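Given as structure tokens, the chain that follows is alone and in the form predicted on its own.
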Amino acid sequence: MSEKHDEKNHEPFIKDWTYVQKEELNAESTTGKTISYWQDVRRRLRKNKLAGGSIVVIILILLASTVGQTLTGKSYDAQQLSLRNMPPVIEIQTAEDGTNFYIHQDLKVFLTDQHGFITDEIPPVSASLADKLFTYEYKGKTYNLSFSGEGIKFEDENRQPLPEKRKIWNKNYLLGTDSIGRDLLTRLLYGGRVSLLVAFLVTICTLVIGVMYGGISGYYGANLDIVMMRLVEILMAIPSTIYIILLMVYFGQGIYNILIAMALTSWLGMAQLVRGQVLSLKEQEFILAAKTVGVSPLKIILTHLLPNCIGPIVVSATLSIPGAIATEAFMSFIGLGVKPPMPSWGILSNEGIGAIRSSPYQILLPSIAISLTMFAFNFLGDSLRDAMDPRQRK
């Protein structure tokens, strides 16, 4: 009877019991979904528009760096003085038979096609320095070139313009030519890959050493610790474009020594920032426990502190690059970097320099690319450091 009577009394509460639906499982959960730390940051730079134009403009660099020589058709080196200082765009005249003409500053006429491509020049049949007349025949006709202060005249025999003045695009070279007839493009675009080239490699050396000279000197702390870092202090008194200079006047121009001897000056920052990340990292409760446990100091500082610091170290690295093109394009400009003949930006900019008046181009290209590249990696690196800020989280 007992039995029975407890059946009855729990019957009503069975009932007011249903089966969970598949769909009512997760009805009480309130979070979404977790996202890591580095998820977090490529969402935060995906946002930011900046930061992707940054990327993209510094893609295009490398890979015009990289392959555009090939593209070009062109060596650097490749000398063609009757093409000196040909300028991107050229003004074609042309005469009443269909003849195209190009003038250069040079006192020089040229013969081109309607779209740009200069076929031949043509040598004056007389000249006269002192009436400052120069005389030209072609196809039965003659042409006077004529010079003053007012500037450079070329007319018909008449002594008439010629009836269509246009300008087009410079097709044989795209972006001119220099003071000894070498193509500009091809040496801007095999100057970029020196000049990224030196760029990459010294940022390579500043992290190999600077990483690892802060992160002993933040462990170990005590006396190592001050020995190392008044050693650091006492070479950041000199600036080190100093040591670069004197290290350059000892070794002399090249690719390898330049990379040497701003190898040799870079670290001094990273070094200083990695030490101050170890400090504020190595009394936390997981470093106490890789002790407890046996860890090696090495294994603890490359498995342990440095994973823990790499956003200031990444940020860091990404805004020395532009400090290594600048100073890499310094010393070349004054003749202490890359030997000539091989381009780099800087020694483009200091052979410009010499045309700035009557080939402004010459120094403007190289003037342009080194600005455009800097930006980049500003802009990029001041991204990436708003992206890793952990406080900026949402």
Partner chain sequence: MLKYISKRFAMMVITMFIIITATFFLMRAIPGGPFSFDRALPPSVEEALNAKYNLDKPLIEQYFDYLLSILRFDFGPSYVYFGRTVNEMIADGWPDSAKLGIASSILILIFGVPLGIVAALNQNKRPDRAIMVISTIGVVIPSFVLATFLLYFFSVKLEILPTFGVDSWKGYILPTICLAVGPICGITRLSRSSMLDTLSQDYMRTAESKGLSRSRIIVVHGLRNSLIPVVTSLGMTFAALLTGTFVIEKIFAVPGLGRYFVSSITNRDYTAVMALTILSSAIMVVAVFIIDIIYMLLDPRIKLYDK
Given for the second form:
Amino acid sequence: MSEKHDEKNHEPFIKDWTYVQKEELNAESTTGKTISYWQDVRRRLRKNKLAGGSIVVIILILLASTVGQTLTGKSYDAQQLSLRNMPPVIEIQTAEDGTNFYIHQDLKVFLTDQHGFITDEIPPVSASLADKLFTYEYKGKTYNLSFSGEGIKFEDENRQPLPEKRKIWNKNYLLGTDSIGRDLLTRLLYGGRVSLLVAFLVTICTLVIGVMYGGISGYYGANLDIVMMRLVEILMAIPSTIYIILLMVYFGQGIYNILIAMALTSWLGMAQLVRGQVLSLKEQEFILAAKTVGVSPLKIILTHLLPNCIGPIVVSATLSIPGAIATEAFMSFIGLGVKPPMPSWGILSNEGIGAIRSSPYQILLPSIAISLTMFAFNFLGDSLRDAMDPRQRK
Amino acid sequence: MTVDKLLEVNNLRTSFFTFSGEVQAVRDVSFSLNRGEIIGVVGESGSGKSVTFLSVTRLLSESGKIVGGNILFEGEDVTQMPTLKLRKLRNNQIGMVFQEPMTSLNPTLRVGTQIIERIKAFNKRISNREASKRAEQLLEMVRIPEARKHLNSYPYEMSGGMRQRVMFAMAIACNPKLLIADEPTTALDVTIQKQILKLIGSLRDEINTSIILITHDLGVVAETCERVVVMYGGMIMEEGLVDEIFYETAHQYTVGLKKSIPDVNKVGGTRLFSISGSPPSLIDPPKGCPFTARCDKAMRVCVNHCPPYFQLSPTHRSMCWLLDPEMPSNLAVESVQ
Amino acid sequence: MLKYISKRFAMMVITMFIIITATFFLMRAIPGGPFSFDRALPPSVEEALNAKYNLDKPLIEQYFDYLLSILRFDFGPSYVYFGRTVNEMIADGWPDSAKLGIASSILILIFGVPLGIVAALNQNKRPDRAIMVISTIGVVIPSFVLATFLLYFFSVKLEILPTFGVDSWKGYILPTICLAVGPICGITRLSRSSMLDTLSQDYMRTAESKGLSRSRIIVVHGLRNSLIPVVTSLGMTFAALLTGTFVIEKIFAVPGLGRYFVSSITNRDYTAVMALTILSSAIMVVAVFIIDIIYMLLDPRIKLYDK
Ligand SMILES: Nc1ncnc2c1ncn2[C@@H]1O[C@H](COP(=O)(O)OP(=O)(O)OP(=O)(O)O)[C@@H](O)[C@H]1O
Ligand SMILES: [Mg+2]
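Can I have the other form now, the form predicted together with its partner chain, not the form predicted on its own?
Following is the full complex, with the preceding chain placed first.
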């Protein structure tokens, strides 16, 4: 018997020839404890910063749109026509005697206190459209407002600009007012409530209808399944926006109507998803066992099948929320959604788009709100899916 | 001894770099293959057989890296080969047949196209007519009936056994010097398995290549091969001529494998033996012999020290502490029983 | 093959029939006829109008009349713009919509798939990361929100592009981009994941083991297989873009079909609403049919599945 040692085994060591017990070895070799699937998901979700950020943003948005509107102290449909199109940030000009003026782009002159709180509007004492010059008097002094080609100028009696100009936050209306003088902040918050409410309710309807339909179709299979899924296929062939539009033309504008129209059209994908899941699960042994023992089908679906396909369902539901927000906004935007004066983010966008030149904040604010919410829900949904993807599990 | 070596693998180490860490799939593997030789590589699932031979043609997935050692094919180091040379090597030096016949063929291309593209890859002068004639010939060689017709078939129109035959036809299309068949029969049913094995035998006679046959099944090896490499936990446990492995078994793992060969003589006999326990983690591989945890004769030395190879004959080596001449003889006697 | 096509064709016809029927009865079911305006018409006038438009006939008869006229591609007169037919108005609006649709479809074709492939081939490297971040944003953001941001930036702040109208070619730029961004990003993500999926398939390793060139492996083996799932999405997108889009046409004041659709809804021009619904659905359904045929050409297995 010849013996050849490898290079690395040169180092001498004491060879211990005693036997070891299997138990001893196995105790050594089992490394770490096994963690359950959901613990694993939670752990991975917690590691994901994007998911955490999204959850924070979503909570803030939910808080703002549920309680926020009561804190502003204004109502979403109270109009203050004299204070319309007020931007969130105003430029105030201070005269030598300390009077603060705010000159609105619609050629209106307002008095403000030094914090930017608008107290009064002063009317011109004389107005000459031909010279493009308005004259104002306040506390014994005369001011001129000219609006020739170079833009709007507000000057004192000697046609000199006022000594001090500064930009300041609008204290009356933190986010300004719309074209008929309603508080945009309140409308934005209330609009968020409407948009989110619609989105959540539609998602719940999607879940209920989709899970029932898909569950029944998948569970009973055979001919029932074929008929039910053919129906879904045909309905899916109709472009869903057109389908919603038709329903809305039929129902007319209104929050409940848009809810119903969207719920009626959004469950198809969920039904297909659930059916697929149920189909792949129902042949598994624990289901077959439950069947042979004679557990009722409803109970099998609810207690055995659904919990085992809850992952994809949750992901799909999370991702359907931003979809619903977009659809509602879209429908309201083309005038077939929520009925004004009730605001939703789509309505606000619709109202704001016309003033994109003169008052861009009116369209930008709801746009930002929509984007932010949709990003948050999408990232959360994506992170959930990544966390649950068993292929990544190692 | 100057037998012409076709393939020589020295201290090969291959790892996969995954999220959960470095998976050391192949740890210090060395062996060589002579021209015209047919060897078998056996081992349980996960023992690193596929990874070893994917390393030989550098077909590892993105995360897999050869981290050490070299692979000499006709004296040239494959690990250092530039791309074009490597492609030529793959094209007409080494043919590979993979373990999954159902998914290894492109589902949207005709079988003929998939064979012809190999023939034409480095042989621009060959005409389409000649290439398809050659493809037809190849299909005949792998005993596919109505070869001409099947050139125009899609893989989905064929059975698993037929697809595996197509894989063989594709592998030998450019007269490779080496044919690597990675568990060509695992996914097929028993009768088809027999046919494929017969095919491998006849191919060797017809085109005179060296063959490496990877399998789970020592029985298959006994029928087909001259030499056997037994792998476990990313290492070679034992290597030797077929007779040596079967009649002078030196490693406890091989003993276990041998017991799990179904005995054809005992019809409806006892339950198939299988080694209890499962293979070690390759992310954090054991310090000692990888088989220790499942070995009936594990000793303390096995736990902490990897045994060297003990050369039992010029062609037979094995890494097991039981072979160490320093071992007290009373224990040795006990272990033979 | 013929069986497959005829089956799909039958499916298409049935779907269209259901859509037409549903649309017709939904429209007829709306409370108040098409001529019950806010200010009520004198009964005699309304009766005369109803007679003129055959609305006094039994519903079933109207339905079959409508079916027949649709078979002749005749969508009937407009209820709001007296003396004009819906066909004329469609002919007016469609060119503008189609121009926008074709322009954005071209953009989608140029950028969508290639970006996805580039990302997939550089998985987890810098180009992939950049493409993924941008395309995620682009997919999520609704087109009208994107439109407002672009309008604000390019037309209001920089004043280099017109705010609305398509009088000059410049007017087409923003709407085309707004229409294209979402689909480009969607297609990019889809083709990336599809390509990644294909790249991990066993047959790609087989192709590599044959010593083929990388370009052949990617184009012949990778692209074709990874395009199969992308085709549906591309086809549906093109079809949707072709019939005009409500929001973008409204925002940019493009006198296209989409805007006409919206205005006919607000004006309660029922024949127009029906016509446009049916038209858009028809284009969509035909697109699905064409997609199915392309599918069959790309993936020989389809015939098998469909048995
Ligand atoms: N792409 C990969 N990423 C990570 N680990 C891998 C990868 N491919 C293989 N491995 C690991 O490498 C080890 C060896 O795998 P290999 O495929 O070589 O086994 P095998 O002996 O061929 O088994 P089988 O008989 O099942 O084919 C396994 O533990 C496997 O988990
Ligand atoms: Mg293998």
